[in-house]
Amino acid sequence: MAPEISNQSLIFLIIFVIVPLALSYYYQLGVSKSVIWSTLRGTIQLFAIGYILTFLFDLPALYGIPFMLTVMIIIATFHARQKGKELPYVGFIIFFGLVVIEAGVLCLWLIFDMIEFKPSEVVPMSGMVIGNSMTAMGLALERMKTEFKENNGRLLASLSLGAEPKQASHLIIQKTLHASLIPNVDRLKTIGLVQLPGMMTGLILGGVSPVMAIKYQLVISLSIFSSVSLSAMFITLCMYRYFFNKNKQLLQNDEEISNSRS
């Protein structure tokens, strides 16, 4: 069992932000600010989230769990909303995408018996998985995005030629699926091997036997690969048709983007 941490133990961790702090100063990055409001802001909300589970664990299952599950997933949709905010109905398409694959995974949870239907099991590793999928939707926006400005002139080529808009993506979408799935799949190659990951570090800190703690990772590390594969993936086959208009003409910049379904 690992030792208590103590609040005067926690004011040392000054020391951890000090040496990015110093560096950031010296050379000038101009990111000094961020450091230390991104620190701040990432204690309280840490704090925050402690209180407010103790709070939902003791609450009934029935009640506790939807909730939480329902405020992840907003602030989530928020959040990734933000890497393609002028795409029309990206908000209702992320919220329903984070929807489906929660539902999913947790259903598979249950229906297999690796976890119980209890708060302090489902609300936290509901977290990682929603967490993933958020940034992988972002990321995905993100390259998409870019990918479309990088190859407008073959895009109109291709249209003109008279391929359909699913036609002349085809090679963005694939570029972008690649780019936002390759990290994951690197991950799990050195998993246990350059890291142990955090869940299965924090379950043996807490006194569980190694191989339980291995198995916990395994469904995690796995659902989190798959959330992360099908979010992507959803995100960008239901988003690419809004860089084209009606009449499947490419859209030139986000102002005729976010004007196109109006």
Given for the second form:
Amino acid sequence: MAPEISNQSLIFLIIFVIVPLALSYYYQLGVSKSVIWSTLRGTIQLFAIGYILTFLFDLPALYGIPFMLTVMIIIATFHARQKGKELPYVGFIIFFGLVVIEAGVLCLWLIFDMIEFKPSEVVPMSGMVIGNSMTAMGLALERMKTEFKENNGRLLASLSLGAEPKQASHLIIQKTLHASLIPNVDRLKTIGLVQLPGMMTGLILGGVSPVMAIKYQLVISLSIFSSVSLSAMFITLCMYRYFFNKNKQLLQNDEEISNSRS
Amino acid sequence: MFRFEDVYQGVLRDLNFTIEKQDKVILFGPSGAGKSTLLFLLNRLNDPDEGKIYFNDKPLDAQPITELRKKVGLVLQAPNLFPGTVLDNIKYGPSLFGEWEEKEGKKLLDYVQLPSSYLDRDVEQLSGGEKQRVSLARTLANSPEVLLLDEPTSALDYRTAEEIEEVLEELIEEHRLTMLMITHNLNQARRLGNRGLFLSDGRLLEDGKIPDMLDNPEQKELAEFLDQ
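Mind sharing the form predicted in complex with its partner chain? What's above is the form predicted alone.
Next comes the full complex, and the chain you just saw is listed first.
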């Protein structure tokens, strides 16, 4: 097992911050303030969540887990929503998607005895699934908006020939899903070769045997792979329709899109 | 065929005119006059803010929109071809309605004067003029009654533009199409059009025969536009 990190040792972590600070100062990058601020913020957030998790892990599973998962999903919803806030109902759709995906993954874990229904196992594992799904939804939304802008002419051509919005958006849906899924597939391909995944490293440092660590890592990696794919697909297939009005006309700017369903 | 009654849309104001079957209309006007908006209204890529447009005596918005778009074909300034082969592009429209027949491919390429060997060619390998011909064939594949052309040759060099113009001239005659075309090329207007509509600041300032309105413009705005 790795030695416990003392508080004095933690202080020496400041060396890792001094390097980017020195670079920023030397090359006048103007990021010194944000380096200091993000280091402080990250440290405080992590300590705070450490104490909160200690408290939550002691709660009875029956209401500790739903409470923590709801908080995580709400925060993830607000974060992912920023990438497409001009789209109608985007927050509700993201929230709904995250709930369904998380519930599905959790059910599978529990049914096949992969984890136990206790906060110390469900919360960190679910955190990884929710976090990755949130990122996938945000990326898919951003990509879809870019694709709609870049393919404006093709969309108009397609509609003008008599295509339904779904048929006209086919190429965009395809490109968005491709862009969202490829990094995910690549990550899975190189897992363990380029870098040891964080969870596995943590378990090995915590004294768990590498084979056991790999089993946990496989559960989480494949769960993330599946939930990220589903998240990207869900948000893309739900949201493309809001780029059109009820008369099957392409909406040309954010204002038209946000007013389309009001 | 088309009737505009008090139509307002964006920059367009108070439009009242009719377009008869087989009219060959050229839309003139400075940039921002609303010419493209007008074409978009006819294909219902946009709707009027106020007023009504009729197509064959029925309000445009009372007709099934995809059927209407099939009848009123639009060719945009850029070809905007879909990724894939020439065949993928030209069968796109008819396939949406389950009407594609393989033998049509060669005929459509023949209309736009491209060899049938082009059917399997990737559109990325085509020149600008060839792409615009494929775009034209793609619109014609739907057998439209009306052809809307939004500056279809403006992005092409002089020689290629002339070739496309010849293709258009033959097609419109052969298929007895009603045409509305935006162009800044006055020679092209004289060759392809029999009627002109001059728009400025969203208003229809002059509606007349071609070449008369080009030789003897009534409105000073049109005279100034033609002098530029």
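Numbering follows the first chain given and starts at 1. The term rigid core refers to the most C-alpha atoms you can superpose between the two forms while keeping them within 1.5 Å. Predicted, not measured: the structure shown is a model, and the values here were computed from it.
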Rigid core fit then residue 27 CA moved by 2 Å or more between these two forms: yes
